[in-house]
Amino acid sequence: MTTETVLAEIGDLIREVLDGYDLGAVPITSDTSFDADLAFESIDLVVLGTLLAERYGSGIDLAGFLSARTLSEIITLRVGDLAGYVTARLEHA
């Protein structure tokens, strides 16, 4: 599975998590920031983590991925960073 495919699928999952919120003209790209662009809150990350595990299997551990990062890295996390992680885990599964 390519990073571009994973990125598109993660975009769909993000839209599901933020259903009911007006994303307006915010495109979900590899450069989209979870904090600055999408205003993700911690509960949103929990829900996204659950959806990722349901979609890709238990080898995708968003909590583990985030726990290896500093607070600054989490705040600046971009959708492309997550897509890269998921793609790498799927390639090594």
Second form
Amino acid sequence: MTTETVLAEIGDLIREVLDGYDLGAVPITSDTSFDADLAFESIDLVVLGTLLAERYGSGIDLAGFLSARTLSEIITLRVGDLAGYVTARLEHA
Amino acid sequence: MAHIIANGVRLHVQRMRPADPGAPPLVLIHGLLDTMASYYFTIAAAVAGLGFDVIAYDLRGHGRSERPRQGYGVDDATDDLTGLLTELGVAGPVHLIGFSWGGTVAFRFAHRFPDGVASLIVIESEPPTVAWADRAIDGLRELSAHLSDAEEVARTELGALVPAMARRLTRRARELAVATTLVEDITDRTGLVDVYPDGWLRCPLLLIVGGDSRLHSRLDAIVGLLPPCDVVVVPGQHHQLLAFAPGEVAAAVLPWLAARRDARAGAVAP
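The form predicted in complex with its partner chain is what I need now, so please give it after the form predicted on its own.
So here's everything in the complex, that chain up top.
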């Protein structure tokens, strides 16, 4: 699965997490910031982690992925960082 | 997303369950204005990796759980936890980890249900006393006073380090203060104890404290309320240990929990 495909699917999951919140014209790209662009709360990332595991299997461990990062790194996380992680895990699965 | 109705309230729950059906249950309880994310991003995966059946939930009014108007006292919180364990079918004693208010809830749970707790880890927490409640409310008022002033928020300990996190905390404080009776409920005397009798806590206890925190300045008095316990002081840290010192917290928590797990299994701890 290509990073582009994963990116598009993660975009759909993000919209599901935000559940009706109007993103308006905000496109979800690899450069989109969870905090600055999507106003993601930390608990939204937890929910996204659940959806990722449901979609791609339990090998996608967002808790483990985030545990290795500092608070500042989590706050500045971009969608592309997550897509890269998911793609790499799927390749090694 | 998993939701469970516990004690009449819809709670958001995440469970990290190992393959072993006999894995000992362990509940993570977050602090006021916080969510289970504070554990999810830090120690939850490592604790699950030790073989515990990890249950994380958002307290009522927090995160993705329902926000009823009332029921934010310490005994409401322990009733919610009791309901949650019942609904999840968790029988037998649980291991508890609580941060800040979550630790106070864990202390109260262990006090009310001494046979229901296998071990207790509290991070920057003290048992619920009248003096504790007064201090907690002072802290919330202090936060509220800064709500409308971005520069004031930036001058707080947290604001200087992570402005985005401080802004969110102040916004959550405002939302909870407006939409709920949290402030009144926390100072309600129900569940607050002035003098704890000897032997009130029967399970093993680990207390983790920031070396520069306000709680650390009262550590002797707090330890005086407790049976003999293990104490870890993280030097140079303030209250927000999970956010700013997750590695140090993990270094204290994981070996301690591994020893409790092995003791339960009848093995000899290293």
